[in-house]
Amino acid sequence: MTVELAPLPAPAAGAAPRPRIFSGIQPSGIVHLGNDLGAIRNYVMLQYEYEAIYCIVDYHALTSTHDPELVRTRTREMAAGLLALGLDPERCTLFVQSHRPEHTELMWLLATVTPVSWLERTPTYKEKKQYQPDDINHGLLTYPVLQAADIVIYKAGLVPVGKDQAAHLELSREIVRAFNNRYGDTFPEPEAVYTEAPVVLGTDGVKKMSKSLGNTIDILGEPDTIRKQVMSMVTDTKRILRTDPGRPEVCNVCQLHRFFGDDYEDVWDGERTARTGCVDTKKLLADRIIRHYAPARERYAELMANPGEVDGVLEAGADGLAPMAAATMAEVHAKMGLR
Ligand code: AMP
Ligand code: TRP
């Protein structure tokens, strides 16, 4: 289920608190265009109108990454990337999941209301089993219960994510319903919030853009890397000759132009009439992506050269959430007969 977001008026002094939103992102390497268009743009926009909490989910990452140094480095890279792309620690909370270990305690409690069959039928679990057949660890199965705990420990009602998270969000809702039925109304049912690009395809033009598929455009990478990645994109496969008309509605390059400039209809028209070739359209897209992310790339480099600043933001974020996490745990303990 998704919701339309209406702009909220600025809160007056003494007014009710802003509705709370939560999202998590895995520290799986440098951020890519799919992350930004599918989720991070919404993180940035929503921090102005909601009480926004954003989490780098290192516990989740351990289900697939087992190199401690890699987990540590990528966690900092992801934090620097999110800050560079516009998360403002004055307006939102950014923290690392393992710095608030209550998430894992709540996960256990939620696991006791979650039938195994719900987890076994989760599409991402089935995919992961195929993707890492020698490492079907228990964390892969329990993954969505931890995700539900992440969200509900702060009683967040809205969750900005890409469409690939729809099944996880639905499962979070089911887990909340199961908990509330057994122990009384405790958690709101979280709803997904999507951007205008809920699924961004990778450079292959077929599969979702994803680090693990190697089809990404690394927006904070070197301009040369971005250019190479964009120039490698698969366009309309039926446009063979330069003089053939293109079909912008099925061409991934044309689709991405919608997010980089107001003149995408003109770009599309050039393709349709064969006034421009695919190579021209890709070059233009590469230039625009490089230009659009230049300030973020600069800020990212500054932050990576100054890790103390990033670590300070993450520490303050986790500390600030302690009272909220403790309050939820106290309520849940009481309801479940634990204290
Ligand atoms: P992940 O890197 O899997 O933790 O994803 C972080 C966020 O980016 C999640 O909200 C995903 O749904 C979103 N996301 C990742 N890849 C894509 C994509 N190709 N298109 C749209 N959203 C995406
Ligand atoms: N599963 C999400 C992803 O792969 C990451 C995530 C973990 C998350 N906990 C969350 C997203 C809570 C939203 C809310 O992208």
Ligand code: TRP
The other form holds:
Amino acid sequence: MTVELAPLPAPAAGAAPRPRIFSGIQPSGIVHLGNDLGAIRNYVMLQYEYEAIYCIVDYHALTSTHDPELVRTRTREMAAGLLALGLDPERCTLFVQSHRPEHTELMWLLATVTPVSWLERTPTYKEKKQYQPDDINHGLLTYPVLQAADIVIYKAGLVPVGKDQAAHLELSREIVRAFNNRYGDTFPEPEAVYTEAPVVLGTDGVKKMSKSLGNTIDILGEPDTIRKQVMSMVTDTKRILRTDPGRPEVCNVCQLHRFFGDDYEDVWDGERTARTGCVDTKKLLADRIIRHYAPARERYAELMANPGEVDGVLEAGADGLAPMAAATMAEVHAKMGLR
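Can you now output the form predicted alone? The one shown was the form predicted in complex with tryptophan.
Chain only, nothing else included.
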């Protein structure tokens, strides 16, 4: 399922500015199918409608990734992937979180109005405690405070999220209310722009697609890699024989066909009637994913071969935000009795 948007004309003189949105994405390396369907496609659409600020959150990544070279490599890979998949530096701002260190200063200041009990109840903290029980660092607990700082330092009023992320945004709103109540009206309470982004299951057919779980489809990887990953996907576990009818409603492969062709209902019918087998359906999906992402894959290879181009976009993005970040921090300092 692709969306084509015509470029919008520049705002007329005196026209109201477009609403400002902010969203961050983890530097998990080469983007996978879940990244694109769950976030990046919406990023591309929204850059035409809003003043869009997109951040690669490398500070957040340090809560679980402690290899410096890996952090650097994954950050550049994510940036190149975002650009290859359609982010336009002329229409949005793309930067790296650590390039604007004001984020962490504001996070500390917001932490002074944030009760520990709010942080201990967050689903992400509870989840991370299970996934990395030997590395329950302070950053995992205070992660939501940095998220709030990321958003409000640019006074973004809107945050594009899936409905499953609503609880995390509500905590940012609570932190903003706590600060405004103590120091006076300073930050807007960020509101959700709910997207139609699906929850994309991984190749295991059970858990959300994630690099940390090793269940991804690396859409910008080599075609042979993509094909191998798709062919490893779990389908309808109750369909034992090739002649058994399938259940496309519960088959992850069939569900993904919805995004790569208008004929997905025919594909589903083939499974229901056993006209096609799971192997056939996976081969077709692999072919379509490879074909769909071919231009982006080519552009990604060009960007990775010219890292200076990627770095230039990120540096320009961070530099362009400097006046906005400085103005916010000056206001916060004044209200909190600093400097």
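Whichever C-alpha set is largest while still superposing within 1.5 Å between the two forms counts as the rigid core. Residue numbers count along the first chain shown, from 1. Every value quoted in this text rests on a predicted model; they were computed, and no experiment measured them.
Relative to the superposed rigid core, the position of the CA of Lys211 differs between the two forms by less than 2 Å. Once the rigid core is overlaid between the two forms, Val267 does not reach a Cα shift of 2 Å, moving by less than that.
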